[in-house]
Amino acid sequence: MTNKSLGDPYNTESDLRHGAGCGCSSCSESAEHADAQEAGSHKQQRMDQESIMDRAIESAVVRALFNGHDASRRHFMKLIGGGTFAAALASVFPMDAAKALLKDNLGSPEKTDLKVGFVPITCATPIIMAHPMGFYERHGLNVEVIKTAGWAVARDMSLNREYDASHMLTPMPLAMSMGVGSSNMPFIMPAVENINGQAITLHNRHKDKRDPKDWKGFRFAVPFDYSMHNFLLRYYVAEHGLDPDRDIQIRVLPPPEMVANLRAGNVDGYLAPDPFNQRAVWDDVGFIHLLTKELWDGHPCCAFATSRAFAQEYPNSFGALFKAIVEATHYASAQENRVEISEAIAPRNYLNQPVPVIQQVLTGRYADGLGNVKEDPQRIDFDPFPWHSMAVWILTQMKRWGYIDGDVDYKGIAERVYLATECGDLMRDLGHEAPEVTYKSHMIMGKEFDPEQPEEYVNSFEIRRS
């Protein structure tokens, strides 16, 4: 099957949406026909690196003109002809100059074969979809995305440099760079993957216990100690007067094991990533108590991270990977792309989930397990900007709950690990808006967090370990 993402943008038959190996239904259905048609006309030769870049730039420009709507592009090409359009575009846009400039700035990746780990959850959507939809290929990379059982494995594979980069939870690069919970190795987090996108799910037998004050003795699961899931669950129950270390139990479970443990009664609920909240509803074993956006709308969850050593040893490879991830993240942020993306990431080698389950998460039209169908397009969203203030908040919670102690260089750590300035520059280079600052206040359960006063914030909580 041909590489659609690198197809001729002026050809009415080209589909620029997906890449080689795409498992979505439309690609599967058309693969045999497309291959036979190409074999009958001419044998497509393997593109060299420069040709790939040329085609990727042409495709990006044409896609931008049609706001990413491939059906509109093809319809327009049929109306006026691809050659006519190409000539008209060349008269107003310096395509050759753009190609030369971008290729000069990028440089060739020093290492093209990369291994990137991911845990099979919807938070990893940009990292996963970048594989079947061709975002890595556009930047000359041959990326193997490797399904990983859980976060401890992702951490260890990253520390051992068996992964070149990985899908991580936003607190993980901070903890790993500080040597908290693992050996110390400097990591960087160039981009956030998703914001929102988590929920508290309870077993169906607890439908009469919607007040957290009734949860004493409950057993909860989170996917990792150094996770927004752990810190948000602790924050939520503490705001309702429960001590998360004394009044409830919190245990770590890999996300793919959560529904089975809920069904078996091993846990009463979990604060977890999707699709496992929605899967519990789909399997009729649990209900969605609340979405975490109700606690902090716009909170970060997962991220793209790598060791600082990788970025220093292979700067062009790192830059190409960074661009691919940011482009995929922005593509995922557009609601009109969510159904298509759901099909692309559903197959066994990615999420291995029913397409309707993923669509409920990504589109925000979902059953909550309580008899309601809800509409919330922001249930999950995708924004790559790694706010330094978010890192500072995470560090305050690590201190609040005793994961770190003593004096903490909040801003110093945040700015070494989260590449907010670099991400903002890249977003602007790619034609997207980006914040002009890297710190801002955040509202969490009605309480304002000021990143300029982190110690005062930690000490403002009655329930804490620090």
Given for the second form:
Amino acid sequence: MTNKSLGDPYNTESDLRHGAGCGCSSCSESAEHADAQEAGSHKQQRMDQESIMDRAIESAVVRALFNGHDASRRHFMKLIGGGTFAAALASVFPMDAAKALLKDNLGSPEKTDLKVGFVPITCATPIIMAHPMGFYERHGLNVEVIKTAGWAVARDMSLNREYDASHMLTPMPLAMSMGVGSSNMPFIMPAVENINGQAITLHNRHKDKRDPKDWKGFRFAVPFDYSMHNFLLRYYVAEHGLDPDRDIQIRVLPPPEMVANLRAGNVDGYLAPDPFNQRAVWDDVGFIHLLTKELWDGHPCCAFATSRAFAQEYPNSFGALFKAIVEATHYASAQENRVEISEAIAPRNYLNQPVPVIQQVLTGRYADGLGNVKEDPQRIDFDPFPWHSMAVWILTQMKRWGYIDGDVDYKGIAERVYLATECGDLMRDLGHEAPEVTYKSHMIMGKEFDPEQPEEYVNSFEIRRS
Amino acid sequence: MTTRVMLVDDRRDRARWLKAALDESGYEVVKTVHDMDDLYQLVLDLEPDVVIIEATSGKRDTLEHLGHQHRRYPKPVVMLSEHDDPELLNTAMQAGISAYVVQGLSPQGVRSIINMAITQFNEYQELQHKLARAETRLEDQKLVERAKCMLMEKHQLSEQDAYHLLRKAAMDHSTRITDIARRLLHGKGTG
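Show the form predicted together with the partner chain, please, because up to now only the form predicted on its own has appeared in this conversation.
What follows is the whole complex; the chain from before opens it.
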């Protein structure tokens, strides 16, 4: 069968005007030609319903661009080459975003043995616990979760597709998709892992220095340049009048090495993922100055991310994995499950931490290192919905601190990378409530962020590099 | 001048083997960094010419950060790996890693890899600089074009007249034409 009206819109030979069964002279002629082409390649014969849908969307967009004038489209393609045009068009119209990555009816996974990376911190709870608690298995997947020492490694293993998907920090897939700090490859973030779940820990000798104004000359650690930790620390000290690039030093340390560096006095403190804030208290090295929840309640932290190519090549495996993660994330968000989860993820092959440390993080009943026992059930929480507005906020901070410059297509990038719509659909499918919109305003340290005004927001800060 | 190498390796047996190979090849190993040494400060203090690090080490995050933050960095980084994986090398090279060493190489092999890493790194840096310069030129051109269009619209000038006006203003202020264009577009001065 030839899907003539669904011909490749970038091909000079195809004709988008005529239907499949069209009997006009030009069609019968090129239909033969098309048949000959098909004999050579099995590709088109295997064109299933979904690729027909994709093709239809692309054709509609390309047709619209040329105002339905097919002759000029073909002439144009001849001039510049279909591939060049497809690439140029993709840069102005997110063609891939128009094609839903999540199929409505999942078939059985094309690939069942998957590798998923994680960095050993409590943020990765859903990705990790899905393994011992059988969430992957339930969706027909045999997932190997691989402990990874740092973010550059997680990123490179994902870029070379050694990992099918990985735990990352929410700014990473944005940076990777823009080619900032690594080679450029379209990545997607189907779900947020955790919200909140970070804290500022200071060395015990700074118990009397609770006002950031006293922190001039302090050395802080964050886990990665492209991390919420880095952006929140910068935001926090800047709100207190300190320039994060001049008045303090921010260095990057892999989380598992943070406590030792604090003990050795290499740093004065850190804005870190847990369990390393609680671990500093447990080891009597430091105290918890504040939870990042106190700066922005509900801020995104870690992410579940994969390459766009994986989702497109293995749509059913991707769908099953996505489902397992969203389910595990919901399970983790229920307070009553947190003690059980703590025991599941504490062992050596996962976090390799004492159970009481993990429990204090996950239940939110914890010692702060200053002699108090605090109670905050939302110290870390789990909510998969990847708000586009969160991505826009992250991009504003990347702009603010000079990680990116020039005109930023805030919404375009956010919508290409964060799969908010798909995640919402999946959450509803699984019987959970999900937001109907993908943008909202956020409150950060009492200041409102309006995702409709990103550039104005960047310029509203006195301390900035842009 | 001897090339000063920093070796970051938690596996002491391998670190010893590699140090011996490096010594034999005429490199100066300024420091072998283990577990909890303060890598960040050591790189700043010792200023090695090359850093050799395990491909799967979390400390790579620290090195990448140094590369972002400091003008004198990044340095060529050579990765250690158990496996000869061309895919990983490819990805890593795009992230600024220059080459990598597989255990079991002869001292000659180590030497040629490190030399290759330094050469590749320098070539890559040069390419980056060229690219940055080209981008600046393109931006400058865009600025001038936009300023020209603005003048043409506002004062009903021909393209040539608009350009002459810009050039004259630049000469009068003894500054570059792009600076005049920038000022014009940001509403400072009317031309």
